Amino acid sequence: MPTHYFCDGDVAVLSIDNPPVNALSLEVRRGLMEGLNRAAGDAAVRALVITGANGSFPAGADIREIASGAAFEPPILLEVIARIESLGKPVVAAIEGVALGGGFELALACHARIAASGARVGLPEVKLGLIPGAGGTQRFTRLAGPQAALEVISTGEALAAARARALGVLDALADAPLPEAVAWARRLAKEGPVPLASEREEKITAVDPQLFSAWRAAHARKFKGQLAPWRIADAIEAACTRGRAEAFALERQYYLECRESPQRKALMHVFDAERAARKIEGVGPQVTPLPIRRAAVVGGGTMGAGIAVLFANADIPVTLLDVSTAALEAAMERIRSVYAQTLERGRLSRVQADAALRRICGTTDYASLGQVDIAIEAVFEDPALKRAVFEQLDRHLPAHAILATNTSTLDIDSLAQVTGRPQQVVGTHFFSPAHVMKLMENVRGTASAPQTLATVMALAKRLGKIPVMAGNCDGFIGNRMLLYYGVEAERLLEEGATPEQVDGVIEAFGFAMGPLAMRDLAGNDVGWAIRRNRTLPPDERWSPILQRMAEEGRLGRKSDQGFYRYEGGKRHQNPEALALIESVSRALGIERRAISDAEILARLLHPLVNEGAKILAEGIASRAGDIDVVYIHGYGFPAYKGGPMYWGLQEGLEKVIATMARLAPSHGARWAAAPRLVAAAARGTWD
């Protein structure tokens, strides 16, 4: 059995033991019911503990039993929890390691729970479509308050110790926690035991309504379009308006809804792609990384500035090299900024900050390199620069080091070649900014070495990225598919859509920015810039839409003017843009007409499915569930709709088909479906 039973004299302890996480899987559960009802009977025992083996309480339901129905076997999470409250004896759980979801909202049910202090906690449902469906909404709120659980929960932030602490969900902090809760669970049952969590009324009376009307008004954008995190907001509202057990029914309910929605479905498929996307094809577990003990980057604006703060904030010291004392100092207040940012976010504490930015030092001697295990390029993208810098790195490098670049489009071969060691290069591709997206795009060269591949991807593990190994080509994964949603934006303006339909009809889909608004936010001179970087087959053609925006300085936010018109920050209808588009459909001989909104969202989407299944048959991503890990954590694309390549399954491949056969005889051969499409839509799956 996964769940042991012992007693510390008068204390019972059940410590759940199914590796590697103890997820609440069905033996578990079982193991938990025979335990309680066990020491139910044994008038020797006074009082139990719960706690997890081998360091860590559960981790959470078992996310397999949840997609398979298993979950529903008897004896479910809620009977288990509905024991602990009826047994007549005091109930602690002692917490190590993490206890989120379900294993959180057991804790929840117990009299108390100690905690070590570098423990986590939390309710992370919401990330798979689903918000607590054990009573964790509703004690979570009786115990820390409507506020705080409603940012906690709906974000399914995981808290740590001392904050849990703070809030209230978790009673005391102590370095040996079951000993702790073996001496509290005897006091309780000598004393009394304290209310438990469902019985608390305190901070859930006397509650202003209006702050859950002006809570869903603020999250109004940032929740678009989801149902989770809007079924959170109304289950802690229940917990505050309606009778205790009416609340409790109507979490089950909203749990039971959400469990069965779309977004569930697409947001377990995310949370598997991700953990797939952590395995290089080709390379086993034999393989070890290389320690990275010490780092550089080579370049210190924006890209390069934010990679430095990563691997400060890793506990890992940076070299930040620049060509001049004033770029580095420029540098370093781009750095100082982003501290400021993170401290008046309440992210870091100020001795954590200061000790971050001791771990940068700046130089401007390629010499001062000596010591380092990895370097990662981010100059601008400019061929010649960049090969220019992995001469000067492969010249003063240590012999074992690796020579990263975070080119978001060029040939990775073409910078290995002027190495010595073209083994130990490879594309690291962050996203601007490097210290938030979470999306690292790894990118193997001909010649990179199992061990560099290891190593990259380790190392976005260590920098809390979510890795992605990609083949090279022009534009890897992410970039690659990019070049046909920025092309047929600029298409459909020519042809008489509007930059605000456009945009309006991809973030009703659910990205936060769309096209054109994300091309402003870039910067057009800096899309123009690499636009001339790169080619299209003769059967293709640029817009010129973009290249007389960035000729006619309408740069886009820098310059409060392109696309939009930009005031405080906010963007507005240009009517000087639309006037620069409508003159390139004269200057074209296009004329204009109305186009839907469902036309704008198939020539948008649907090509991005298409070019994805040239990338699966190439091996540029060795799955489908990269390409959608890629375009949800890298370019904005809704989470909750699994993806482009999972979407395109859900909507239908045929349509992609049908659109790419509507668009190839104008747009090119390229934009016809690719062989890989068609057999997916005949098989019904990407596999």
The other form holds:
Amino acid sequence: MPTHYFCDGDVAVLSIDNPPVNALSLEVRRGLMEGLNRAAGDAAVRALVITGANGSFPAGADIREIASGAAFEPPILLEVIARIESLGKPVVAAIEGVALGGGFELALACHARIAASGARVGLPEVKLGLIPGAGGTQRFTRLAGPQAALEVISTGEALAAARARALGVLDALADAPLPEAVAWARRLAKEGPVPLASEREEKITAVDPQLFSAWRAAHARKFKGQLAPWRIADAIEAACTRGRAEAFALERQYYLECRESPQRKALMHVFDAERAARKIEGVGPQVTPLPIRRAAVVGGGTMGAGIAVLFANADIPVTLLDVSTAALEAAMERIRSVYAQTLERGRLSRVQADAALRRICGTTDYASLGQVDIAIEAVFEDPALKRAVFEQLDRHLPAHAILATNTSTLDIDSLAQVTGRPQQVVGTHFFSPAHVMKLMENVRGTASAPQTLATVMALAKRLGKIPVMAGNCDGFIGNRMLLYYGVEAERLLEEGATPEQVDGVIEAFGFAMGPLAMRDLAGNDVGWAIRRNRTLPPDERWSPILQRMAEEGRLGRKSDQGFYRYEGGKRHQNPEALALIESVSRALGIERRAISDAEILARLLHPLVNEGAKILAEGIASRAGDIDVVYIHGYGFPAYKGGPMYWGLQEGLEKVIATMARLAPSHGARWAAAPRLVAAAARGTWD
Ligand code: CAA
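What about the form predicted in complex with ligand CAA, after the form predicted on its own?
Below: every chain and molecule of the assembly, starting with the one above.
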């Protein structure tokens, strides 16, 4: 039975036991209803406690039930909650682990909530394209006020227990929440229960109506194109401006609207894809990861410093190695400024930041790395330099240690060859800034052992990253696809588009930044330097635009002009860049023409899908979903569109094939539709 019922004196305890996360499946809802009715009918029971077995309150509705698209079979959660409110006896929630989504809505409907101090609670529905549909927006707002509700529910943030207590959505923290909740329930039965959250009005009267318009204006960019965050705001506003019954009904209406939306389907695909991506093909659960007790990072530049911060935050002591004390001091300065920012944003307390900083030490001597279990090389992207670092690491690290590289494009096998332990060499590609970006694109070399692979995947979880395992090829999954996107952006400029138009189309699609604004951010000199090291097949060409930009000192943001002009951090049209682009068109004999937004979108995104199909066919990615995860968490593809491979299926793969057929004659044979794309179009799935 997924729910257990027992009595502690005159208090009944209903414990939800549905591993792995105690999701509120149909069986659980039935069990809850039965337990509530039994407690109601038993005169010896004066109060009730709801809790979760195996150290956790429910983490929400059963996602598989939502994904099925069918209406929930009764009793639905709303009915269970209505029964709690009509019970006539006090009900208290005892929370350990997490209480999320429908799980937290269940707790919010109780008369009081007691949580372990390490618990996390929240309403993460927005991450699945949903809004809470069982009164969560209403009860949270009545307990914490609309400002906190807007902030917490629109981002889906899981709140640490102390913060939730301060906001008023938890009543008390306790080392042992269950006995404490039983005592609370008994006291409430004796003294008379406190009002239910749904009956409380004090936080929602006299709310300034400007609050909502100001919030909408401030978040217009952040939530552009999305449905759920706006509906959450509408529901919270309704809690403050409409009658209780009407506001609850509106929340339900918005929930149903979101449940039917393509965004909900896309985000649930992402949820599944992220979890599937953690599983490594050919490596079973019997392979145990190497315990990581101490780490080293080589190279204290932006990436290296960011990676060192990740280890320190995960409670893993880390030694940062650089070539000189001056370089080390600069690296430590970078690290201190990361912590200063984190403190400013309130993500860590001063005590936590100081403790993390103490876990980082510096050295210039490889001989002091004799105790580390893993080293991550993050030096400049120069193959000879990386090989030299790997030789040193191999000489000085203990025999069991793993040697990882943060390269974004280089061959893992050629690095493995310079060591005497190729089975312990692997890629761990982080994205900049490493302490912010969620993706960790791990790369398996030909010789990488199962334990090495399992270790870096487990490490990703400890570091708070979303991992994907890629195969070893030029650019792995992400940068290999990006190449086509970048090439095509410049070809569009040559043919008649402007930077504003190209970026505008991509930003309207949902990316945070278009490809040319991204080039300006990374530096056009850097882009050109990378390109010089690459060779294209004989039937392809680079557009000369990037080279001209670099040579004329139009480096992007760092020189205040590139594809755009920058003033006070804002980008503006750059007539000089446009003149440069037009002169390139003239030199190539291209007659510039008006290009539609639809053409721009197809020519930028369809090649991503086509290249993804090749990556899949070659086994560089194990699943189409892995590619989606890489693009969403590393390259800014809007999660609510599901990633390029999922989006390609929704767009229609035959359209992708048509675009590639059109591009191949002018762009080279490599651009022709991939056989795997054609096969997927015929079957309607990538599987
Ligand atoms: N329903 C069904 N299965 C779930 C689930 C859920 N709500 N949440 C997690 N799982 C499954 C995962 O798919 C995973 O399965 P596999 O082992 O087969 O891959 C397993 O539980 C463990 O999950 P994680 O790998 O994610 O474990 P974790 O320890 O890293 O994280 C967690 C645990 C924090 C609970 C995380 O799983 C999570 O955030 N889950 C989603 C929570 C959520 O979004 N809840 C809201 C659902 S919508 C809702 O509740 C509204 C409504 O009423 C309709």
